[in-house]
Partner chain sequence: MTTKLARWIFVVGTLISLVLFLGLTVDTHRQVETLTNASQLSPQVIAGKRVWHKYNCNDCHTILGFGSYYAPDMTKVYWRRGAEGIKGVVRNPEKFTTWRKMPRQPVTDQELEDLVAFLKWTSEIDNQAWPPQDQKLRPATGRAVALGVSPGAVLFQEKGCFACHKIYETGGLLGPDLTHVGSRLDYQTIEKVLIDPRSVNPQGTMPPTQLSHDDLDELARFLANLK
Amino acid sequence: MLLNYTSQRVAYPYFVIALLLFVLQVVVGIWLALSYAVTIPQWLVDILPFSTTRAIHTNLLVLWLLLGFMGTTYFMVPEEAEREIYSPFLAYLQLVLLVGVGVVALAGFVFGWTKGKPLLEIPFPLDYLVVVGALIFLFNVGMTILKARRWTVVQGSLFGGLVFLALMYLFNLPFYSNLSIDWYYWWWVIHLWVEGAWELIAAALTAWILIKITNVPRELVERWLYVELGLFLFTGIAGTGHHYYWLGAPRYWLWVGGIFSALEPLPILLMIWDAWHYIRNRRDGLKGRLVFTLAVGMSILHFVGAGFWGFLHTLPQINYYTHGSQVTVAHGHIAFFGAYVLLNVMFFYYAIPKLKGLAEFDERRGTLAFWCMSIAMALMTLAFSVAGVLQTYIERVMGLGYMTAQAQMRFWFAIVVVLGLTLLIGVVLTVVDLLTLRPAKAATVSP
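Present the coordinates for that one chain in the form predicted on its own.
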């Protein structure tokens, strides 16, 4: 038994459901790419239009990532606070509530029950149930930390990110009759989730993992959490401005947002670099090579996707043309994959072996799956980018029609379909490996 606290077991169903939803999200994404590459029969489009499948794809992304964050929190907090979770029952109740909301919402999309906002399509009645689930989560985690009376920078950053995550969702609840104001607050939710609250959560979870697997001094990684907090307050919030193109906001916001939003991934990258520098000459410094590989991959692709790729197209002179094009899709895919998908997978590979009582496990399948997913996603990003540049030039420079641009992008989306299938192989291999982990083979000693 490798668990220090029995209540950490509540994390496992969160992990399992998140992984299954991950597979479903990728399958739906391949279908979306296929609809760009070939002409889908009209009868099938009438049953499952693009707007519906896109809503399913993006909401599955949000749902499984959030369930992963919540499961990792329930696994991490007992060890960090040095006490059992306040109420395992509330943790299970919250899971049932949120999964139920997700199932009803996804089924509702098929029948046209939607609010219509991208990424926030779930109707208003379900929004309030999401708020209830979030409040249960914050209460449970908050009471665990409060009763432990042991405060650390890691759990402070994590809890601060979770509170901000819940607060930002509240801006999605009111109905704004003015479309510009409605989209203004929509960006508050979307941007300040993924480039604000989620960044704090990612930094805290990464810091905790590094402490556990590298024996790096806590003070070394915690100082980067202070930097992350500062960047969140100054660049994360200001970075929202690069979305303010058609909302009537002052022009200076475009420059502020375009420049500063690229800085947010830096602390995580530097945190990993600092830890690697510390353990480089220490034979006993690293516990779990696959988990560290995932951490390094996460930090690099996080920086490339959210930092470099984001900076490339959020500068005002560029984003004026590329806003809402497939260039944005390229940025979104590599940024989400690097920043949050690999973050969840990294934590799953740390926590699930302990939940299954494995001191060491065979890392070969997981390593193969990591490279399969990462290479496929990197190449998909390039294919999306080329398609986006073609789309931007044909539609917004030459002024030709939408279908003319679509015809020129078909070849690149055929490539995306192939790469999506490759990604799916990596995802399925990851899920199968995590759910059927095998003990590591004992090393043979030569006579």
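Between two forms, the rigid core is defined as the largest C-alpha subset superposing within 1.5 Å. Nothing here was measured: the structure is a model prediction, and the numbers come from that model. Residue numbers count along the first chain shown, from 1. First, how it differs from the form predicted in complex with its partner chain.
- Shown in the overlay between the two forms, fitted on the rigid core, is a CA shift at Tyr128 smaller than 2 Å.
- Tyr320: CA moves less than 2 Å between the two forms after rigid-core fitting.
- Residue displacement note: Trp371 has its CA displaced by under 2 Å between the two forms (rigid core superposed).
For comparison with the form predicted on its own, provide the form predicted in complex with its partner chain.
What comes next is one chain alone, with no partners or other molecules.
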């Protein structure tokens, strides 16, 4: 038994469900790419339009990433707080509630039950049940930390990020009659999640894992964590302005959004730098390489996707032509994968062996799966980017019309389908591997 606290076990069902939803998300994604590449017959479009499958693809993403974060939180908090979870029962109740809402919502989309707002389609009253689930979660985690009376920066950052996340979701609840105001607050949810709250969570989880696997002094990690959090929030909050260029808001957002979001790569660079630094100056020998590989891969793709691909089209002079094109799609895919998918996968590879009582496990399948997923996603990003540049030039610069541009982009979506299938192989391999981890062979165990 490798667990220090038995209540850490509640994390496991979260992980399993998250992993299964991940597979489903990628399957639906391949269908979406196919819809761009070939003609779907009218009768099928009438029954199952692109809008429905797209809502399923994106909601699955949000659902499984959040379930992953919740599971990781339940795994990590007992060790940080040095006490059992306040109520394992509430943790299970919350899981049942959220998964139930998720299943009903996804089925509802197929029958046209939707709020009709991209990424936040979950309709009333299910959206309020999401809030109830989040409140149970925050209460349970908050009580655990409170009862322990042990303050750490890592824990504070994680909990702060989770509260921030839940708080921002509230801006999704009202109906806004003005379309511009509607989108203004939509970004309070979406942007302040992925470039605010989720970054706090990611920074905290990464810092915690690095402390655990490298045994570098906590004080050093927490000091840099403060700086990272400060930079994330300094650039990320006002950086929301890069979504306000063309929605009917005042012109000064071009300056505010441009300047602050141009700085957004800095905290991510700092994350890469200190991950490297800690790994090089580790005090423990390598206990298995895979978690290290994932930590480094995550930092690099986080920077490439969120930092570099985001920077490419964040300045208003460029964004005027690329806004709302496949360039955004390219950025979205690699950024979510690098920043949040690999973060979850890294944590799963850290936690699941412990939940299964394995001191060391055979890493070959997992390593292969990581490279398969990452290479497929990197190439897919390039294919989306080529499509995006074509669209930008043909539709926006030359003004030749939407479908003229789409016709030129079809080939690249066929490529995306192939890469999507490759990604799926990697994802299935990851999931199968995580659910059937085997002990390492004696010969491969490092001292």
